[in-house]
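Next up: just one chain, as structure tokens, the form predicted alone.
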Amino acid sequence: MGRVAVTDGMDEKAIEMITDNGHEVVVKHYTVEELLSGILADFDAVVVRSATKLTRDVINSSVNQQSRLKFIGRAGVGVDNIDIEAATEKNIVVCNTPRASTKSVVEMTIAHLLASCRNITTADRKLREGIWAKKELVGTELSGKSLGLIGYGRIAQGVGNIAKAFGMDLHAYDPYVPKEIAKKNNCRLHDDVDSIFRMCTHVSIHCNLTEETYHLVNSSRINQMPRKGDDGIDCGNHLINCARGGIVDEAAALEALESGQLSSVALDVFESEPATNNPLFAHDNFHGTPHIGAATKEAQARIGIEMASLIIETLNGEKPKTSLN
């Protein structure tokens, strides 16, 4: 019988799937101190989301002569909270579930895109304040505008397909994606990220957080955005990030909002989370969500079932084909 630690929650059906296969599941969030004490050494597998950070020190403290830990699962896409190199050195398999939440994050991105251009959150705030701002909240259409996608994986392609249906022109930067994929989707693949900002009034982030992408969206790039769409309409500039916090320089984004270079900023992810006192929150043209892009019932069910299958496969002595190391 294997023991599985679930530190940040998991779908009930997935837990039942694991226990039905004869394994024990312990659902409990551990503090940093507990993690550093080596508490995970008593488990064969651990499943985390974004709240639990499995650093090199945590992983090293979880492995000793009596250690059972052989699997780390990230219930979601981003794995920047797991030191994969340290896990590999300790012969621990690392897996994530990149496909399960794609539809949910696509829909969240489109929701933020529409809310930005039609002033939906600002209108709601003013209504609650008793202000009927019908004349001042004139929005712009997505049709005839250029959408720049930073990263062009599954989620970005999904966003692009919906944006294309709205009549947007698609541009993308992703040095790891073949040009044939972009061509098939009628998307222009750029050779450098700056050209995206020079050509696009709407930019959406869809890449991983790495040393290379940290603060990739900065003042220099924001200031290159054109304000006018291909249709000649002054639609302003709009920035959306439902990928990972830290890719957008939030201080630069706030400065651009204050100067008017950015007409809106919409974030589902933040450099420091939980974000409860971010200076962006005070600006009328900012709207945000608390890292809930993948938080739909459908996505959580898919994530749980996929992760449960990976755990069972590992506990049966097999290495999952989708492992990251």
Given for the second form:
Amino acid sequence: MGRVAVTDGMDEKAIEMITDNGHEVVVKHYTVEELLSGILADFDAVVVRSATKLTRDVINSSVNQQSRLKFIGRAGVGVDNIDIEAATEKNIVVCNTPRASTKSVVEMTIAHLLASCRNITTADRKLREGIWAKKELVGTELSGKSLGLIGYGRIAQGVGNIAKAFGMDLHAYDPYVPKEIAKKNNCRLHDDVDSIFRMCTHVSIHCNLTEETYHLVNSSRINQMPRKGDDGIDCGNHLINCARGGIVDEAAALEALESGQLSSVALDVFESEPATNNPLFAHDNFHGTPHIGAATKEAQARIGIEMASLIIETLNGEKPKTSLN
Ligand code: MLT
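Mind pulling up the form predicted in complex with D-malate (MLT) next to the form predicted alone we just looked at?
Next comes the full complex, and the chain you just saw is listed first.
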């Protein structure tokens, strides 16, 4: 029998799948101190989302001569909270579920894009305050504007395809994606990230957080955004991030909201999470969600089933086909 730690929650059906295969599942969030005390050494597998940070120190503390840990599962896409190199050195397999949440994050991004341009959250706040702001809240259409996608993987391509149906022109920056993919989707792939900011009034982030992408969206890039759409409409500039906190320099975004260079900032992810006291929250043209891009019943069910299958394979002594190391 294997022991599996689920530290940031997992779909009930997935837990059942693991226990039905004769393994024990412990659903419990551990503090950093508990993780550093080596608590994970008593488990064969650990499944995390973004809240648990499996740093080099935590991984090293989880491995001793009697330890059983052989599998780290990331129930989701981003693995910036797992030191894969440290795991590899300790012969621990790391797997994520990169496709399971694509549709949900695409839809979330589009929701933020539409909310940004049609003042949905401001309108709602005003209504609740008893203000009928019909004259004040004039939005702009997505049609005839340029959308810049930073990162052009599965999620960005999904967002692009929907935005195209709204009549947007697509631009993307992704040094790792073949040109043919962008061409097939009628998306102009740029060699230089700055030219996205120069050409696009709407920018949406879809890359991983790495040393290279940390604060990629900074004052100098935001200041290049054109404010005027390709159709000549003064639509302002709009920034959306449903990928990872830390890619947008939040202080720069706030400064740009204050100066009017950005007309809206919509974030699902924050540099420091949980974000409960972020200075952006005080600005009317900011709206946000608490990292819920993948939080749909459908995505969580898919993620859970995929993760449970990977764990069962590993506990049966097989090497998962889709590991990251
Ligand atoms: C992911 O990387 O899969 C998402 O950010 C979802 C999450 O961490 O909850």
